[in-house]
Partner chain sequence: MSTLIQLVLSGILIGSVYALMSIGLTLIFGVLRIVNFAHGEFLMIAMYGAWAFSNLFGLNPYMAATAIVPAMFLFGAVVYWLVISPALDKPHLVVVFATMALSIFLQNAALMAMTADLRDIPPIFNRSITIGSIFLKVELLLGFLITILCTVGLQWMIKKTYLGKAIRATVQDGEAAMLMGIPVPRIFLITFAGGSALVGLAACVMVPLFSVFPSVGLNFVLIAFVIVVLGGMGSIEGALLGGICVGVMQSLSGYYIAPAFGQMFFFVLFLLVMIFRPNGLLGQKGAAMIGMNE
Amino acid sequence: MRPFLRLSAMLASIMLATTMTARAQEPIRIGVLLPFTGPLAKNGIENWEAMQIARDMINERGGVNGRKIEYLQGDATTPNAAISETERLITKDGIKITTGSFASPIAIAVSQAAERHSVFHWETTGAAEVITHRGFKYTFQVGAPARKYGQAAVDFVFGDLAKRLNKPVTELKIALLWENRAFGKSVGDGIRAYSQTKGIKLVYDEGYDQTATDMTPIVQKLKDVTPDILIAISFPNDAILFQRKAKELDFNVNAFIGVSAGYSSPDLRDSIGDSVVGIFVADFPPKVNANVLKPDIKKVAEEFYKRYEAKMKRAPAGHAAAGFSAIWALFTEVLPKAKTYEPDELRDIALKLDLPEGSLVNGSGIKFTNLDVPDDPKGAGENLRASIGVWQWTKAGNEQVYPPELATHEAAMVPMPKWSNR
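Can I get the structure for only this chain, the form predicted alone?
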């Protein structure tokens, strides 16, 4: 009997070791929720390409703790589709880590579904304030919150444009136009509040339906108030529609600041061509002054830009660099410290991150809030060290122009030429 027991124990040990080895070699599977089709697809694909480069780079380096990274895609074309796709990846494919999502309405939906299943959600670029103000436990927003975009635009007016336009800020006529959904409203609220603290009185402040098909009334109202500077928050289709109508009605401003989303989209250049040159974008930095980056991440940045430009035949916009930066942090700062890869363990690791600015490719660092925001007991998972600034469309691509420490180029085309001279 004893030989039989020893043999059984030996076989059990072998089976256990085989199972553990097989599991150790299994890929780490991550659900990626982005708009791969539909009106937001170009931005979704922009993020996706950057995230694929990050996955390839980490897998070529041997993976995370010897395990390869594997993505499972969810096509999040709308908030409803985002919930449905997130549920599918979690309940049918057993995903315990999700990421994405490009646009705020999609990020809100994905994080809501993930939280319901206690799944760890690593948000790359969704920015609406509400994403991290619902008391969620498993949502981490690596990119900057919406109010920071508005602050970047206003700071740029104070720190740069006023001097170039040779006017005191208090004499500048500044108009604010915003699409009236989650992102536009959040940014608009932030700009309005921040402007008041700076003593700026907006000469125009109006929201509009993102699905509007005729921008004539809006452009006509703006012509009537003759602003020096227009700050506009739009998504791709409405940004294109607005620019075409502004050209048709010959509406000119001395400086135009778009805020992320539609104004950072490759769609804009594809649709209006070189008319895009000169437009400023308050957004994630697409490429920062390399001197602000830590030496090890500087090499990663060089490889990312080289691969991206070889693949896409153009420089990445801010969302692509932000998507890469966020997912690279997940691969190199969170997952390597995990043993179980369970959401509770990943959450604990994320909350302990304390990375200074310059730790990520786009100049960001990481330090998350954890239900410790003084005026908002539900605030959690907001990255306090996400970089944000202003870049400008150029004929060759884009250049970071503000703040000075991140800038790769000086602001140009101020005042902006009239349509007839562009």
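Residue numbers count along the first chain shown, from 1. On a predicted model such as this, the values are computed, not experimentally measured, just so you know. Take the two forms, superpose them, and find the largest set of C-alpha atoms that agree within 1.5 Å; that set is the rigid core. Compared with the form predicted in complex with its partner chain:
- Of the two rigid parts that account for the motion between these two forms, one contains I279 and the other V110.
- For the chain modelled as two rigid parts, C-alpha superpositions between these two forms yield a turn of the smaller part by 13°.
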Given for the second form:
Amino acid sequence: MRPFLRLSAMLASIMLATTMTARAQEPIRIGVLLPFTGPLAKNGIENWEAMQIARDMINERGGVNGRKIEYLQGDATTPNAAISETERLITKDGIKITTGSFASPIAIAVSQAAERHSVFHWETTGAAEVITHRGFKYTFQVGAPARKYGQAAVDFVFGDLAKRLNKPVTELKIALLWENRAFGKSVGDGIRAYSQTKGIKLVYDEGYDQTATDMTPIVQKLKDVTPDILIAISFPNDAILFQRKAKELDFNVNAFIGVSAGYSSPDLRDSIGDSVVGIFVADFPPKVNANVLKPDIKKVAEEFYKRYEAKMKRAPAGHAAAGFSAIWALFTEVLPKAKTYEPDELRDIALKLDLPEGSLVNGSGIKFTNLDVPDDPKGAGENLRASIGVWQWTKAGNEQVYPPELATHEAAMVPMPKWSNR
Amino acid sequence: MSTLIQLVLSGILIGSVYALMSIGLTLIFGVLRIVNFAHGEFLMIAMYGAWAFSNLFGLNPYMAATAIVPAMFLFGAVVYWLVISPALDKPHLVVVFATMALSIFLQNAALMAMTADLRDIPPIFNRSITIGSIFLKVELLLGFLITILCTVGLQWMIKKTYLGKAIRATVQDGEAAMLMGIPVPRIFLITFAGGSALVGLAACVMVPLFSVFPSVGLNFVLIAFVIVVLGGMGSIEGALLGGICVGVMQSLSGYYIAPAFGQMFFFVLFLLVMIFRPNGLLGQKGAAMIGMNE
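If the one shown is the form predicted alone, what is the structure of the form predicted in complex with its partner chain?
Whole complex next, starting from this chain.
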């Protein structure tokens, strides 16, 4: 009897040991909420490719604390779908960490569902201000908030364009054109308010409907006010219509700054070809000057760009680079410090992060707000060191031109050649 | 002054393109009284066709019309046979919902097949025509010309040919027409398919001007319905006039008031016409009740 007992005790301890090592090697599962189908799918899939590259790179390096990373996909086509997919991943698959989600309306929905279940949500590119102003405990927005886009455009005018155009800022004629739904209006409002504090008066300031089929009146009015600089917030379809109409009616400006969305989309080049060359875009940086990056991150960045270009046959857009940067920070700065991988622990780690600029592939650093914003007691999880800047469409692709420390290139084509010379 | 001339001319040109896209609907909605909510999606499909032709074969979209127009005729016939015809003898709402469902189905099918990417063809003419300080886009001028030809041709067909007379007779009194030996179901089929074929022509004119994407039809379908009713149900030259009115109205109100209100003003115009001329600009008396304009 005794040898039998001893044997079973041995067996039991071996089994226990194997299950324990099995648990140690169990993958860390992360829910990825992105629009994989539907009208936003193109950008969603670019983000997904960037995130997959990050997962492959970390797993090839042995994973996080010896555990591999595993993604579970949720197809967040619309805000409603985003909520039900997040609920599904949390309640059925037991996910404790979610990430995503490309567009602001989807980010708002996903973080809402995650917060309800006390799940840790690491938002990569959703930019709406409201994401971090609802008093949530578990939502962290790694990319820059919406107002920064517009501010980047105005700062660029002050810090760079005015000198190139040889005019004092107060004499520059600046026009603002915005599509009048949530995104365009909020960015437009931000630019108006920010430029007022800087003493700029706008010579033109008008909204238009995104589904407009004729841009003649807008372009004609702009021709009348002859602005030096036009700042436009548009979606791809209306951006294309505007550029075509500008060419048709021979409307020229010395500098054209598009803010994110329509002007940063690779579709724009596919549609209007080399007419994009020279247009400035205020957005997440697609690629920054490698000298600002920490040495180890510089190597990571090189590998990411190489893999992305090999896979997608073109350089990543700003949001894809931002998606990679954010998720890589999660893998290398947050998860390795965890023991239980529970949301409360991850939250504490995230709040303690104090990474200087240049710590992420796209030049960002990380320092989150935590219900400590003086004029907004509900502000939490906003990244104060998210990089944002201005890049320019070039013949070969794009180059970062502002701020100077992130720039890979100097702003070119200022003033912009007239249509007749292009 | 040159600004005003530019705005009016641009309005007339873009309005004629709207008109061309509405003439097909005039046949289907104005003449047959079939409320086709999928009209915008017919346009979208034809635009994809024209885009594919110029992209795959390097054909200029005006040449592509020779293939797209017959293809859209066939497409219209198939839709009529599968969706419209079974719903015709049912209450009026059945057609409304059937075409609504068709519209949603076609949009999502296009989304699956083509994704949401915007498709464009390279510019055909690189420069606008300039007269003093007035700029006119060549593609728009061509569109205007095609619309005029199309209106004149169609008007002649309706007035002079046997087919035109049969269409008119069918609309005025279907039963009497049948007694006179007119094959009424076939006339319906031909008119519906003909309307779709015209949408195909409009799409070829529009592809150099607008990007193609699955929901592109939504931007135009409301304008088309307004134009058909504004011009007078069933009146082809009314559609031309209605289109031009909408184009000029959009262009002027966008400039002198605000671009965001462009749509509002042509709906105000629409309301005024409905109040003071309920049969539309060129519709005959009682056009809202029966159909054809002589």
